[in-house]
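Shown here is one chain on its own, the form predicted alone, set out as structure tokens.
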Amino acid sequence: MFSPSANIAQLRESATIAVSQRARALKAAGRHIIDLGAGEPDFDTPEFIRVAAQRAIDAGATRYTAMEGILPLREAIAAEANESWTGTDRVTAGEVVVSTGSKQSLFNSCFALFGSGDEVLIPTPSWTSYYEMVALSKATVVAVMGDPAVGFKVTAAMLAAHATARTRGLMLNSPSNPTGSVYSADELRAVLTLAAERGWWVISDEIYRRIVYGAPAASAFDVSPTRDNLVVVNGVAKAYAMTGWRIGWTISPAPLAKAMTALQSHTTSNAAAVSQHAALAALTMRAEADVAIASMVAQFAKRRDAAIAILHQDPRIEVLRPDGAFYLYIRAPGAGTVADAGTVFATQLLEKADVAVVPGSAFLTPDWVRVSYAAEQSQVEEAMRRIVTAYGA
């Protein structure tokens, strides 16, 4: 009989994946489910990227590549980073490691940096896998609860108050999953300055950086006083609608990049060759990419505004207005009085209203639910109407 090893004994299934699996099962059974659980753009990968991938296949991009990724892609990633970083120590291709998605890059970073006895600060709510990745690294998660009045963002002072002599690092995500909150340049600068002063590693997940509805979101490279303690994680999944291509990357000091390359050589090996060439097109064909991203973001903004307008028809519904990403964070009915109100409400929505959302307990905030509006406009609007109806039931 199977008995899990100590390595995974405490591992929890991804709540977002579990919701999507349940939604698919109900659809297969004939239910007309509106799935707003997945964090996946509903758009096709832009045509210019697909064409580039086809050309790469015809040119023979079907074999193993360098473990850390093909050089032209790493050079393009470094060049993009240098548009933000103004220090004299320019980012080089040798500091870039391409992986099978930003999730793999995040895991590589945690596994290479943290271990038993370390504490890692995680602004909360945060993406569910952060907590599990830190735990898999044998480090201790220290959840730093944000203030819902400011989109659950945390401050440098809040992080400092939770730090101990064992604090090894922290994980940042702006724009944020699940709240859609975006840290201003000044807010980010204060956090990164504190980390530099304390000698903490910072893993900055910037996968949603190009999906914003106002001013551009700041990168850690824009405001950090140093790169010596910084790992920036990004990829093509969200902004370029390339989730299935599985390409992400880290930019870190060269010794850490070398260590993560070695780790990857014994786990996932190199990312798919054709996917790397598709990502290269996404990053280097700037004019085409900018047009495609602007079009997608405009549609996300339209959905966000329509969704919030419908939710505001019931003044009892508290919803955070996101400045980035494509999620709404909604306070569940019964919050504060019903145990795990978010899970109760999410279950009610799925089983009775045919709407799939993710309970906030996945992000350590059990009074909330996360709703993705990465779905067709009419589906988003219909789902919001069902949520309003269910809220008052």
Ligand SMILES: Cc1ncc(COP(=O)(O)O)c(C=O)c1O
The other form holds:
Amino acid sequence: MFSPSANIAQLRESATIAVSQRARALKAAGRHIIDLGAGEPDFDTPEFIRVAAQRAIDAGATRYTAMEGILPLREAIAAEANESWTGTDRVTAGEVVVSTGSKQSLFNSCFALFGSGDEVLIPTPSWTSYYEMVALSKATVVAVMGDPAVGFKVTAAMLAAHATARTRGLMLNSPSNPTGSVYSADELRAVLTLAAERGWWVISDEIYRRIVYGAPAASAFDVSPTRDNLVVVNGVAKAYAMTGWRIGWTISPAPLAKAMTALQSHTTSNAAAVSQHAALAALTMRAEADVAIASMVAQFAKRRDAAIAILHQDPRIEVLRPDGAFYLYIRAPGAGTVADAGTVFATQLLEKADVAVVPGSAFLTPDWVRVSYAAEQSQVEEAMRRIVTAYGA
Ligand SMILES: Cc1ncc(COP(=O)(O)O)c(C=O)c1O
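Please could you give me the other form, the form predicted in complex with the named molecule, since above is the form predicted alone?
Expanding to the full complex; the earlier chain stays at the top.
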């Protein structure tokens, strides 16, 4: 009889993946589910990247690589970081660790930095896995609830109010999953300046940075006074429509990079060789990449606007207007009176309206649901009409 070890006794299944699985099961049973649960672009990986990968396979990219990733990719990542970081301590390839998706990069970072007795500040709502990764590292999650009036963003003062002598780190994510909120350069600078003053480690997850609908989103490297205690995490999954290739990375001080390389040398080894070459093409074939990203972002923007216009047909529906990423955060009907209103609404939408969304409890905000608009426009629009109908039901 299996009983979980103490390591995973508290682990919760990823709610976002659970929704996708349930949606898939209903589809297999013949239902026409519109799946707006997954955080995955519906586009194919751009052709220039696929071609580069095919060439790389033929050229022999089929073997183990250096545990921390191939040098040209790490150099390309460092070069990109140096477009934001202007300090004299230029970012070097030795500070980059390539992993099997930014999810692994985030886990490596938490596991290498945090431990028993440490507290980690997590602006809330945040992506579901941050809470689990911090807990798996034996550290204590300190959720800092944002204000929905400003897209749930937190301020330096709010973080300071939750800090104790045990505070060891802070998770940041701009643009944010699940809210789509984007911190301005000044907002981000204030938070990073506080973190630097207090000596907190900052893990800045910038996976959605290139998916923005207005001004470019600031990187922590654009505004941080130092990068002594800074880990910037990024990857190719979202902006380049490369979720299945599984490539992410950290940029951190070299001793931490070395520790994370050792950690993954005992767990996953290197990220897939061919995927690293695909990511290299994505990062270095700039003109092609810019065109591809601009086209995808333009389509996300159209869907966002169409979706919000439909939702606004019912003035009772409260929805955050996202400036980045590809999620709508919607306050569920009955919020404030019904317990876990988001789960009730998500269940109703899936079982009765054939629309899959993620309950906000996955992001520690049970009154809300997250709706991805990374799906074909007509599907997004149809789903929004069903949401409006279900909202009034
Ligand atoms: C905020 C955030 N960070 C990281 C990831 C993981 O991305 P990857 O596919 O690079 O592991 C996701 C995926 O949903 C995400 O939403």
